[in-house]
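Just the one chain here, the form predicted on its own, laid out as structure tokens.
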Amino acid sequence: MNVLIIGNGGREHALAYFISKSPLCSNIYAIPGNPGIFSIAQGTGIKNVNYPEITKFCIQKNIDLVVIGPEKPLSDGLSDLLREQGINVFGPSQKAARIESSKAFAKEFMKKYNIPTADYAVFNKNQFAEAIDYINSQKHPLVLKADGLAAGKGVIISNSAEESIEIMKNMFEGLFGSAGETIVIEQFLKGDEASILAITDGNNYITLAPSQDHKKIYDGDKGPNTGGMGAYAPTELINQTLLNKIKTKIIAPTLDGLKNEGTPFIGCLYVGLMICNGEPFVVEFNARFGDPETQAVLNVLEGDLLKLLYSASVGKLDTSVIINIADSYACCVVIASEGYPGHYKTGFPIKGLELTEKDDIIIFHSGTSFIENQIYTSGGRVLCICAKADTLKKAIEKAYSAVEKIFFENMYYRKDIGKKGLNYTSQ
């Protein structure tokens, strides 16, 4: 099969890496790609995510499957454009992707289909006075979310009415661009977070290893939200009893609801959860693989990823290609540019990459560039160091041992990725 991967981050590097292991894989192409991805995939000459050019390329190269990594092409309707040309796509339609691209739509959808989530209200920038009244009537903390796509950063927790009003004002005035013209204000759920990735053809689905992301920039889950500073899988917070609740109360009714709305979901449904007193609540839905959860989850997956994604794309999910969703443990540590998720500098040479090359350690590139035989930093999240072992403790130790061999100026990473996972396991 000829495969095209859309995206240029660590998630797409991981998808390319594990898809390339399939005996069905002939050629992998990437748009726009990154230096890590291009160690596996071929370039296309298409520098930006140009949708007409992508469609033309797929026809010329007889692409059998397009895997869309990021949320923006999905919300723009790239999968619809490709399907109109008879091209198989792993990724939902523009309408189905609203489950991520509009927080307000997602909350209203969950209310309609009785999917457990926090109580909420929705306001636009013309309802400032009403929103103030609502904030003053609520107990704090509250969670304020930009309605639109904000690269995983459009969520802020507030501890007082004054703080909530100031955050809301900043959102309405452009803190997250047009994504914040409408906001969701919801009750703060206290509990343990987890993520579930469900691969679906619109009717049937399979869940991959449950994982736990680390969204906050600083150790101890402090500071502003990021796109994710690390993850591990599987998390034993999600036992079989809890997984059954997640399937029956959340995943099945979500997929049935989207089908009922005339927008069946084909792709990866990401379910961000808060576990409160043994009960699962939806914090957010994403319409694609999570980043950096994907790097950890795919690392422990035993089976043919390409065959799984292709079978979903053609409406005939084949779960028999998966032997084991978690054959071990994986810990993924994100190395970022200091200052991320705010202002940061790039263009620094990265040293030590060759010192970490081992079978049980994989480096996925997120924000890198290749200039004159040297890898440089080019983004906020730069590298994802993923280690695999037979216990979570060993996987964490291996990941940090590899991290210590890498250096670039203004390098930053959390020191506690996976640590809370040790609370749920004896391994």
The other form holds:
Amino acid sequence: MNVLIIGNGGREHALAYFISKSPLCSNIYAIPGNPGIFSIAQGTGIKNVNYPEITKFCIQKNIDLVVIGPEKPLSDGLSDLLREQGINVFGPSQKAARIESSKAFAKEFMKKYNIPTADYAVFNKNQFAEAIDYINSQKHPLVLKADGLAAGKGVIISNSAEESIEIMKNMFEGLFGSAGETIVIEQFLKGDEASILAITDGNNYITLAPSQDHKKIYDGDKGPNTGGMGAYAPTELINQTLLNKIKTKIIAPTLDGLKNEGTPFIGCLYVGLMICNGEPFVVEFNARFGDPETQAVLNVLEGDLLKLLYSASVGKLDTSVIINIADSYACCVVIASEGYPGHYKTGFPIKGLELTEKDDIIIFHSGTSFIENQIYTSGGRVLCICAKADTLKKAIEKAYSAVEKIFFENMYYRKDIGKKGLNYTSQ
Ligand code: AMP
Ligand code: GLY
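Now the other one: the form predicted together with ligand AMP, given that the block above is the form predicted on its own.
Every chain and every other molecule in the complex is listed next, the one we just looked at coming first.
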């Protein structure tokens, strides 16, 4: 099979890496790709994500499957464009992707289909006075969220009515650009977070290993939110009883609801959860694989990923191709540029990459560039170092011993990735 991967992050590097292990895989291409992805996949010459060019390329190269990594092309409708040309796509339609691209839509949807989530209200720029009344009537903390896509950063937790009003004002005045023209204000949920990825053909689904991301920039889950600073899988926070609840109260009604709305979801449904006193609540949906959860989750998945994604894309999900969803533990540590998620400098040479390449350690690239035989930093999240072992403790130790071999100027990483997982496991 010929496969095209859309995206240039660690998630897409992991997808390319594990898809390439399939005996069915003949050629992998990537747009726009990154230096890590291009150690596995071929470039295309299509520099920008130019949708008509991508469609043309798929026809020319007989692409059997397009896997779309990021949210932006999904919310732009790339899946629809490709399907109109008869090209198989793993990724939801623009309409189904609204579950991620509009938080207001996702909340209304959950209300309609009785899916557990925090109480909320939605306001736009013209409803400032109503929003103030609402804020004053609620107990704090509250969570204020920009409706549109904001790279995981459009969410602010507020501890008082004054603070909430100030944040709302900033959001309406363009703090997150047009994404914040409408906002969701919701109750703060206290509990433990986890992520579940469900691979679905629109009717049936399979859940992959439950994982935990580390969204805050600093150790101990302090500081502002980022795209994700590390992940581990599986997390024993999600035991079988809880997983069954998540399936019956959340995943099944969500997929049925989307089908009922005339927008069946084909792809990876990411369910961001808060577990409060043993009950699961949805914090967010994403219409795609999570980053960095995917790097951890695919690391512990045994089976033919390409067959799985292809079967979902043609509406005939074949779960028999998966031998085991979590036979071991994976810990993935993101190395970022100092200053991220705010301002940071790039263009520094990365040393030590070759020292870490071993069977059970994989380095996924995100913000890197390749110039004259040297890899340089080029983004906020630069690398994701993933280690696998038979216990979580060993996976953490291995990941950090690999991290210590890497060096670039202004390098920053959290020192406690996976640590909270040790609270739930004896391993
Ligand atoms: P979101 O983009 O909606 O996932 O929000 C980003 C992060 O903000 C989540 O991963 C949580 O850590 C936090 N968060 C979002 N909504 C809530 C909530 N209702 N209660 C507590 N924390 C939340
Ligand atoms: N790790 C969170 C996300 O992918 O949105």
